[in-house]
Each structure stands twice: as C-alpha cells, then as structure tokens.
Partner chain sequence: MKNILIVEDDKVISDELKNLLDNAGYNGIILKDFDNSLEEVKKINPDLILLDINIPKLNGELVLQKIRKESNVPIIMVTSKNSEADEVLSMSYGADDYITKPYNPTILLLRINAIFKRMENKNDVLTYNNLVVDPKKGIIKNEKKELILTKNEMIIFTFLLFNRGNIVTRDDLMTDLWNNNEYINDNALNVNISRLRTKLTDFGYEDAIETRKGQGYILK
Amino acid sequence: MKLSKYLRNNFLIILLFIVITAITNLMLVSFKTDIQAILGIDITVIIGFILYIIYDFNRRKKFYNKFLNDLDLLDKKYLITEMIEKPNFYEGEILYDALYDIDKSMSEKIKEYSLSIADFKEYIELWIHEVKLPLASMNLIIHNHKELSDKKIIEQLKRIDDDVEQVLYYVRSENAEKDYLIKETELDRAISNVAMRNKDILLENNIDFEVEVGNKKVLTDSKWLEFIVNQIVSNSIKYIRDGVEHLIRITAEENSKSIFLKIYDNGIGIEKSDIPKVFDKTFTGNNGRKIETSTGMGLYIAKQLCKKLGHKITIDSKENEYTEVSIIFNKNDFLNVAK
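Show the structure of the chain whose sequence appears above, on its own, in the form predicted on its own.
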C-alpha cells in the first residue's frame, strides 16, 4: 500500500478539511479573534489531522500488506481466510466478513462436488469389477475350446481387458496412496505375471519375449508395477514393425543409488518431435494417426502412478528402429544397512 495512492483516494476528505479550516479562520477573523489564537488553533487542528492520517494509513497498510504477502505465498489462495486477522477499521471488517462467507460457500460447494465424484468413482470401480467377470469367462471358454480360438477374437478380448483395467487405474490414480502397499518386490515375478497375461497375444504375433532381470528386488507395490509394465508391453505389442523379427526385451541394471528396469522393443519407434510429449494426457502423436486404437492414456497413467510410488519413468526412441522405456527405482539405504 502506497501513501501517494492513499492520499489520492482520500483527496476529497483532505480538500474538505482545508475548506472547513479556511471557513473557520474567516469566521474567527470576522469575530475579531486574535491572530495568534487563530494560528494556535490552526496548528493544533492540522497536527491532529495529520496524526490521524498517519495512524489511519499505517493500520490499513499493515493489514493490506500482510494480506497481499500471505496471498502471494499461498499455493491454495482460498486458504487466505485462515491466515489473516480481523482488521480494526470498518472497510477491512467488511472485506474480512465477505471473504469468510465466500470461502465457506466455496468449501460447501467443493464438498458437494467431492462427494458426487467419490460416488461416481465408486460406481465405476464396481462396474469394472462386474465387467471383468464375463471377460475372464470368455477367455476361459476360448482356452478350453480351441475350435473357438481366433487371433482377432483374442486380440479384441485383450484390448477390452486392457482398456477396462486402464479406466480402473485412472479412476484410482488420484488417490493411489489409499490402495498401494510399498514392500520388496521381485522384478522377475512381476514381469512373469505380465508375460502370462500377454501370452496369447505374444504367441499370435510371434514376438520373442526376453527377460534378464536376475534376482533383483525393488521397493514398490507389485500390483501397480505390473499395471505400469503391462501398459508399456501393450504399447510394444501394438506398435510392432513389419519386416523384422519382433522382439521385446526386459532387463535390469543398477548403480549405487538406483535400479533401472528397461523395456526395449524393435517396433516402429517414436518420432523425435513426439518424445517430449508422450507422457502427456491423451497425446497420441504421429503413431496415433497410424494406429486407430491409440488413446494416449497408457503412458500418462503410468507416469502418474510412478510419481505416486516415488519412481521415475523415461523414454528413448528412434523412429523405425526401437523404443526403450526405463523405470527408475531408488534404493533404500536404511533398509540396506538394516540387513
């Protein structure tokens, strides 16, 4: 708050004070009041007025400067009412009460929307679990009746199953911390589960699936990790390249601080200009124009879940040659020492 703007805002009050003082002086002169007395009155009144202006300016400045500084420091601006104190001047009290009422109204509305969204998410999760039952039954029927087995049917069932699971994990991704359990997880076991899930589609497309992760263990949630790896493997299957022997290779490397799980494929690769955007929501890029089933959600959800789990995910690719996705797990030094 600046003094110049404060004085400009109170210009009429200052002008009125000057006019009233001048009129009072004229009246005192007309009554033949001693000049010394008039000067004494003027000095006293002017000093009193100036002191009031200084006092009023300082109390307003203190309130508004603190208000603006606190507001600037807050990421969630609506929490400002929790930080400011009720001011001791009338206009400030009006502002304070108005902000309090606005914040209360917004909080009630947010709570209403949150409950509505929570109900919707709960319904979606229940619906997904119901859909998974007939999908599992259809897969079992195909395995038990080979005469019904068909590459296109298997591919479409796999696609439906992946899309349904993708919706489930997307719904849960905002509150993933309520659903995961961090513990030591064997990489080979998690990858074996992913391989079993994709067994039929890998065989149908003659894809070599190589795994070299040794006995490495990482701190993660096995269920979430399997979903993330499955999204990457599904992309590798989706974007296979004609004219080569199809390969997906999963390896694990480590240094003193991290373990790197690398998922490599020799598919169609990613255009260089698209690489920085592949983790963006709904981004499909140049490959999305080639493959109609691309949604741009798989890698986005994988990235969000990695953040929740404390992992990093990166991608390297060269168009018409390869794509390699790396999931980086931090080692826990405390646990290593405890062992």
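All of these numbers come straight from a predicted model, not from anything done at the bench. Each form is matched to the other, and the largest set of C-alpha atoms that superpose within 1.5 Å is called the rigid core. Positions refer to the first chain, counted from 1. What changes on going to the form predicted together with its partner chain:
In the core-superposed comparison between these two forms, Asn215 has its Cα shifted by less than 2 Å.
A movement of the C-alpha atom of Asn255 falling short of 2 angstroms is seen between these two forms when the two forms are aligned on their rigid core. The two forms, fitted on the rigid core, differ between these two forms by 2 Å or more at the CA of Tyr64.
Switch from the form predicted on its own to the form predicted together with its partner chain and print that structure.
This part shows the chain on its own.
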C-alpha cells in the first residue's frame, strides 16, 4: 500500500480540511483574534489531522500489506482467510467477513467437486477392470475355437483394449494422486510387452520392428512406461508411409546424466507447423484428418504421464521421411523422481 495513492484517494477529505481550516482562519482573522492564537490553533489542528491520517494509513497498510503478501505466497488463493487476522477498521471488517463467507462456500464447492471426481475416477477404474473381463474371455474363446478365429477380430479386440487403456491412463494422468510406483525397470522387458501387444498388427502391415536397447535400466513405473511407449508405437503403426519398407526402430543411448529411449519410424512424418502442437490435448493436425481414428489424446496423455514420472518427452520429425520420439530419463536421480 502506497502513501501517495492513499492520499490521492482521500483527496476530498484533505481538500475539505484545508478549505475548512482556511475558512476558520478567515473567520478568526475577521474576529480580530490574536495572530499567535490563530497559529496555535492551526498547528494543533494540522498536527491532529496529520496524526489521524498517519494512524489511519498505518492500520490499513498493516492489514492490506499482510493480505497482499499472504495472497502472493499462497498456492490456493481462496484459503486467504485462514492466513489473515480480522482488521480493526470498519470496511476491513466488512471485507474480511465477506471473504470468509465467499471462501467457505468456495471450499465447500471444491470439496463437492473433488469428491465427485474421485467417485467418478473410482467408477471408471472399476469399469475398466470389468470391461477387461469380456475382452479376456473373447481372447480365450478365439484361441480355443480356431474355427471361429480371425486375425481381424483379434485386431479389433486389441483396439478396444487400447482405447480402454487410454481412458484408464487419462484418469490416472489427470489426478493428483500418486498411483504409480517408481522402481528400476529393464527397458527391453517393457518394450517386449509393447511389441507383444502389437505383434499381430505389425506383422499384418509388414512393419519391421527393430529393438536395440541393450540391458539398460531406468527408474520408472513400468506399466506407465509401457502405456507411453505403446501410444508412440501405435502412432508409428497408424502413420506408415506407402512405397517404403516400413520400419520402427527403438534404441537407447545414455550420457552421464540421462538415458534416452528413442522410437524412430520412417512413416509419413509430421508437418513442421504441427510439431509444437502434437502434445496438446485433442490436437489431431493434418495427419489426424487423414486418419479417422485419431482422438488427439494419446501423446497428450503420454506427456502428462512423463511429467508426473519426471521424464522428458520430445519429438522430432520431417514430413514424408521420419518421426522420432525420445523419452529422457534422469539417471539415478532419486531426489528428482521422489518429488
């Protein structure tokens, strides 16, 4: 709170004081009062007024400065009434009481919403586990009854499973709760699971799948990592380019600080102007328009999960040549991960 602004705000009162003092002086002069008496009265009145201004400014300053300062420090601004004391001036009291009511109703609303979101999340997770049962039965039935079986049905089942997983991880990525567990994970095992998931569709589309990750280990949640890699590989499969031998190559590199997992494909690539937006929610871009099944959620969720796990994810691409997605893991950086 600034004194100059406070004075400007109280301009009328100050003006009124000066005018009244002037009128009083004039009256006293016209009554032929002793000049020294007038001076004495003026000094007393002016000092009194200034003292009042200083007092009033200070009590307001004390309240508002703390108020603004606390507000600045607060992560959840609506909790401000928990931090400040009730002020000792009238408008301040009104403000304080009003804020208290507003915050209370806000907190109640927030609680209501977070409970309902938690309920919804719980239901979605439950539903996902339920829907996996018929999927599992169908996989078994197809396997056991070869006469019914058709690769196309298995592929469609896999699509359902992928979409269901996407919902599951969307729910996981959007919620503050930590339902992941970070431990040392072998890259080749995670990739092997992704490969197995996509085996049929890779073979069907004649896509060569090359993996050279050695025996590198990273600190991550293996299930989350599998989901992330599966999103990227699914994209590579979706966006293959005609006229070349299709290739997806997964490699790993490392330097003193990080391990890089690189997923390269020689697919249709991404238009330069679209690259910065591929991790945005529901962004589909030019490629998405070519392929009907794009929801624009896969890479967004992948990025959110990476953020939570403390990994970086970047993309590099040239249209009609290649796309390379890199996931960057911190090395033995327990502190960073634990955050």
